[in-house]
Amino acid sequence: MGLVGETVDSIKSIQIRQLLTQAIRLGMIVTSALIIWKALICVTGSDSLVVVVLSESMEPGFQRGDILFLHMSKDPIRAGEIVVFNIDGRDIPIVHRVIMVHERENTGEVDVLTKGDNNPEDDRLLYAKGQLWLNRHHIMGRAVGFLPYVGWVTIIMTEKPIIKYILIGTLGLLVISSKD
């Protein structure tokens, strides 16, 4: 018959109370993950705790599709660090290192310029219209590590969005068919 066969039979015969108990497995898995992740959220200080590296910018330090880990600590921002940033009115955070720092004398706070490796200017351009630093609250968090190329799962997911519909139906019918 086939495994599409049998998986569609292996689901006509599943009884009420067995689809309930898969939903209610599949339910603790979901809410024990966002327990986790906001958990590391709380002890990294960084509102998102990885993100891929979308673009060549950074190139050869990271490459498109690294997976980078990240960590926001009250440290002050130093030139060198490399850092995932919002701009304003954009969705996608960048990942770019950090080559000034300028200190407001009157506050302490600290203000920073960011370039990509692999480009030839600074990020001024990409800032806001009239921005010409980032602010602390721009900064998502600082790169302590980095896992080479398994970001490439997310990029191709966003890319081609028919792939990450196949692979979730997939997991769901894996789920409820599953005779445990």
The other form holds:
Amino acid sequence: MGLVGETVDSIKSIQIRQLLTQAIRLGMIVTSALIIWKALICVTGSDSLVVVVLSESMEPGFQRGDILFLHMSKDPIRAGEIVVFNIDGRDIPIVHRVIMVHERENTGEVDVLTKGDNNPEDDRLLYAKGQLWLNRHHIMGRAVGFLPYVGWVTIIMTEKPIIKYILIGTLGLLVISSKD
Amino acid sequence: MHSFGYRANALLAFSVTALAFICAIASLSDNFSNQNPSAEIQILNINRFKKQSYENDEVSLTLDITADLESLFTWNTKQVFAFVAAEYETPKNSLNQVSLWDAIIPDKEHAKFRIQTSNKYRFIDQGHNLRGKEFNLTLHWHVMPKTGKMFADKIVMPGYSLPDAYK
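Counterpart to the form predicted on its own, namely the form predicted in complex with the partner chain:
Next comes the full complex, this chain leading.
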């Protein structure tokens, strides 16, 4: 009985140690990814760093599933820039081009009108009720770079959440079961 | 160490890294291309110049736009978005930019063009400051790459002006 008890104890202790090591390893990976993410947000000045293009309103330049890299500098907003903005009350950011700018003399405040390249009309229909212009605080960033197709992963995971769970589950299993 | 899982993982990691590297190089190569686009715009006619019912000036004009943007196209270019904007100053606003016309140029063959068109978008001021107003017409272009960094520039053509009275 004592021998069995000892063996059981030693097995348990090994497993706990391995489990803890695995958990710490996982935690390190997650937190270093988070650190890199937050640092990039700090550097680019934009809250979200990367956006996935969800609609066809900027075709043929940006297709659904492309990702855009954002940067927000203090430079004034000028016509032609592709900006990402949020409408009050909606949480999906919209990526369109600025077609009209009116900048106030003294305060530097700016009224901006946007339009998707592929849309026939400007975005006034999309703005909140009674809103005619966007201001600087609506704008989250300017699109400065672009990678095609990479965003499909996010679109698939959003539209079919099952795939997201499967993916995270598999990754978790792989990390836990790798014992080196 | 030689299981299928490890090999698949190593292959995936390597291919993603290689792809990212290739995209970055493609984008960098755009910096070395020599670009000298040219353009000329003439205003053919001022069609309409009136005050809208709620007090903002509106102009409708016909433009003759000639441009040669062929040198902007590199092997990494997906399309060039070109637009013409009117820029002017008013007492209330230090800068106003109003886009009048735009076009998507999908390839080099379409990059040298001349068109005559009335303004695609309405030229409306915030207020009624446009009588006799002098303004610049700028041709902006925005190069959208197949991968990587987008860049934009413009040609400013000053010296246009609107009539002193509504018509």
